[in-house]
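Here you get one chain, nothing else, as structure tokens; it is the form predicted on its own.
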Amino acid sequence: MTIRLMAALAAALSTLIFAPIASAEDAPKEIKIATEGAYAPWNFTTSDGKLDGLEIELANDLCARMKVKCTIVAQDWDGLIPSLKVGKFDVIMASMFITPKRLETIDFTQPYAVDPSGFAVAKDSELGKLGMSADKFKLDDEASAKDAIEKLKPLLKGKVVGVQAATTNLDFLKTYFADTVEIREYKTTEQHDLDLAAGRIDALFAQRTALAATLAKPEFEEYTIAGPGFVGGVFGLGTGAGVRKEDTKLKEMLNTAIDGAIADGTIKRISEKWVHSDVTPVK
């Protein structure tokens, strides 16, 4: 064999050595969204089986902004976050809250929405007396928080208050509200609002566009937002897309996206048609 054959067979080589290949760094064609499909009215499942809401809207038109197509499919809220790291869909978008816990197994975009929790109470109770408030406490500023959070605890104290299992909602109650009302746990929003209309539960917590949705069903009409909302602390940065770690692609198109919808109005414009508030992040 020749000296130049063999460099030529040499540069061959290399080039198959070291030529690039499909990886989870390449932009995708196509994937696949997680949505709970129970959480009106940012994602919930009509009467004839079609998923709609806040977030299928949006994530529609990322997907179109992305030049990407999307299927959007349900999946239980529990089973969400392993079934996006085993590789059963490629984003969740389901109203998760970014936070350090989630931080540690998943990655997430940007914040497409912020949007404060608080309480659905009776009308006629102390703390339904007293009507919504304007205020949005910052629970990263411990000392304006824990005066809100006192205030409340006496027109709470004995109540039974119903939240979603393995939420930011039930970590906010268990922080800051164990020793005051008694905390019952539900895996979906639509079994604690059955049992708030049957009278079984005294009170809601849940972000206040969910619970907004809730109270203007009819058998609510006795019920109304009470108090003050609550983001920060343990509801982390506010509302983003899940993605796993080793998708950076992915995330980096995501951003690219929500960045362009925060621009033109059209997180506000959604946000405005589907839970009447404008929930768009501040940049």
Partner chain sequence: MIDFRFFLEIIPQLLAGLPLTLELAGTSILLGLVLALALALAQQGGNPLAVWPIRLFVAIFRGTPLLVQIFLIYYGLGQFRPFLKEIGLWWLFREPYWCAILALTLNTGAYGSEILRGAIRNVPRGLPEAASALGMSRLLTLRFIVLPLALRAAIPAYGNEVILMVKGTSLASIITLMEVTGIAQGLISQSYRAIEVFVAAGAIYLVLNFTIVRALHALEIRLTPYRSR
Given for the second form:
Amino acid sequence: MTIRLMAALAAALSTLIFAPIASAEDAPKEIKIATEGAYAPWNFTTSDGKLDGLEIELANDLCARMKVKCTIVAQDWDGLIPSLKVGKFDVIMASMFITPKRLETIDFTQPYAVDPSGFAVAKDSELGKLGMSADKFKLDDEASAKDAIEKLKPLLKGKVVGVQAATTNLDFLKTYFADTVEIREYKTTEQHDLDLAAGRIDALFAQRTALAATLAKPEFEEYTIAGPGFVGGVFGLGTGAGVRKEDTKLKEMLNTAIDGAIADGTIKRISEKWVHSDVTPVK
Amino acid sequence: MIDFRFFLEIIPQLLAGLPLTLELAGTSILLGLVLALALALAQQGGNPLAVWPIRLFVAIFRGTPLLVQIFLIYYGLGQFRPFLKEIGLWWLFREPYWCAILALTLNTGAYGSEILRGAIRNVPRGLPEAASALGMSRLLTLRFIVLPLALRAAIPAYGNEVILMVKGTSLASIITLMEVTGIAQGLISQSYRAIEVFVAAGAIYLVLNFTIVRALHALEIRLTPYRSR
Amino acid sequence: MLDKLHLLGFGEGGWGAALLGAALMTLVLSLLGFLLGAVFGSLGAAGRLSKNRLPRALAAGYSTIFRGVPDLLTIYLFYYGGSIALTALANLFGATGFVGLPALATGVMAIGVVSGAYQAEVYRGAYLAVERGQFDASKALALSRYQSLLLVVLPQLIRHAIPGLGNVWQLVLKDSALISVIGLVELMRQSQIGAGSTREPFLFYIAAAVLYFIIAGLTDLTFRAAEARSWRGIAR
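For comparison with the form predicted on its own, produce the structure of the form predicted in complex with its partner chain.
Every component of the complex follows; first up is the chain already shown.
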């Protein structure tokens, strides 16, 4: 092997290692946005295979504001972050909470929604009799959150709770309820819905808007969202759009677009249409 | 390049799933062996009323993926809760653990019965004939002549089936049972370090399989003292 | 139950076409995976039969690892690890940016690697089953090493390999259902989608089982016919 060839190889290797995947500073003209497509009403797949939901409508709105051509694709939940990292797409909009742990790997825009998580249980269970409380507890405010959690514990003692794997909802249960309930992890929320309907699990823990959509179906007549909602802490800052760390320009563009959508009431309008409540983040 | 600290971190987490993997594999292999033996013996008489339903059962469980069988038993039968409650079987189908055991047992029972049926068929004809010439009943012949020879001859083929079952327990993670593969998947989706986790989890399975192969080999030699190796 | 059968039909709201299309995807996935496995398997068998220690050890390691580790774990390896490795490889050859690895390619790769480990054993056994006299005879006929391999050994090797390959194919077909976990819409995944959307899991998984059973049965007949054909004119 000649020295020149070796030098060329070394140069190629070093670009491989040090060069960012996409050039960071140019404003992109075309981007690919990924969603899960299985988390109604935020994002879901219709029976003819199209993606729809709150985040699809919001994504299209943001793209129009940024004057960028967008394609929206579906990707399984647990493959979203790895695929973003290797460049399969440029943005994640999949009800993903901005958490410190995820921020180690990727970057996020400012939150475009804040949506508390909570339990769904049978109406005639101890917790179910309490009904849904409008209270939202910020986990960062330790004293009041701890109080709320301690109040819930006796009502959930020994219950089997279904939750989607690799989510902050699972982190929440593991952090605060590991000694109280039996946690079952599911690959998709549809699977824990089926098991709730089958009576294998006693409760679900998820974002309350998603629970509301599930419970609206006839086979869940006997179930209700119960107890307070939780935000902050392990749930991070809210729901944001995930981007690669080096794509600073794209992040900036998305942040400006989200500012616009918050200011002119677009997020309020879209969220009231899809989830029947206003999830606009309070600045 | 290789981050040993990461390995030290994940190996205990993966090993926490090993008891469940062993329980699932052990229970279903033992129950499956009983089922396989029963199915193989029931076909010996040649009674078509016994043979054809068994053939159908075996064909169905060998002709469809284990994953479909697990989903059918878990999510599919979950739909019939009122009926299963009425006949007193809901306790079984309520628990993912028992659903996994049931699916794995039926699956390995079907494959195992074919192995044992072949082994019984391959016992030299002269032996049972000699036994009956000595006045041994059919049952005695089966118990003391045919089965010992057949079971011993079946060990290598059955060993492969045991390994396949150990691998099959990984599918239990899809119905919420967090055994070694389930934990591995969780670790990958948190750390995005697929290769390291694969190496660590794979090593656990390889050690397990190696132990099983060795044990069965020792058993085979022990049961064949006259054959010098 | 029977009143729900229209869900599997081809009319309005029927999933029949979707399921059949997905069954076709299962067949394509299995076939490509099996063929890729034949490549890995031949290399593996050649390694096992080599006179050099290194290829022998590599091939034995390959065969042992992928036959001993759960297929699901191997699939996760390629799903999460595959794209990253492929991108690095492509960048090395001058392509910039990310090389997308669609679910089908990931699935074919995973099935190819796993089935290759099994096929290696089949090819090795078949090679050893070819009578030694055949090698001597081709030497006596002054055939080159390449000629004797291609004209004498290979046709006989295939004959011995067909039954074993039939078993590996059945394994591949059933393994292909596991590719559903990485999001490729093959038969298993499509049944899951249908089950989730109609809330009729029993019906959809029965339908999937029936379709798998039919595919397994028909392809098994093909292998048997091939086996019979390969032994034409040979006294056994």
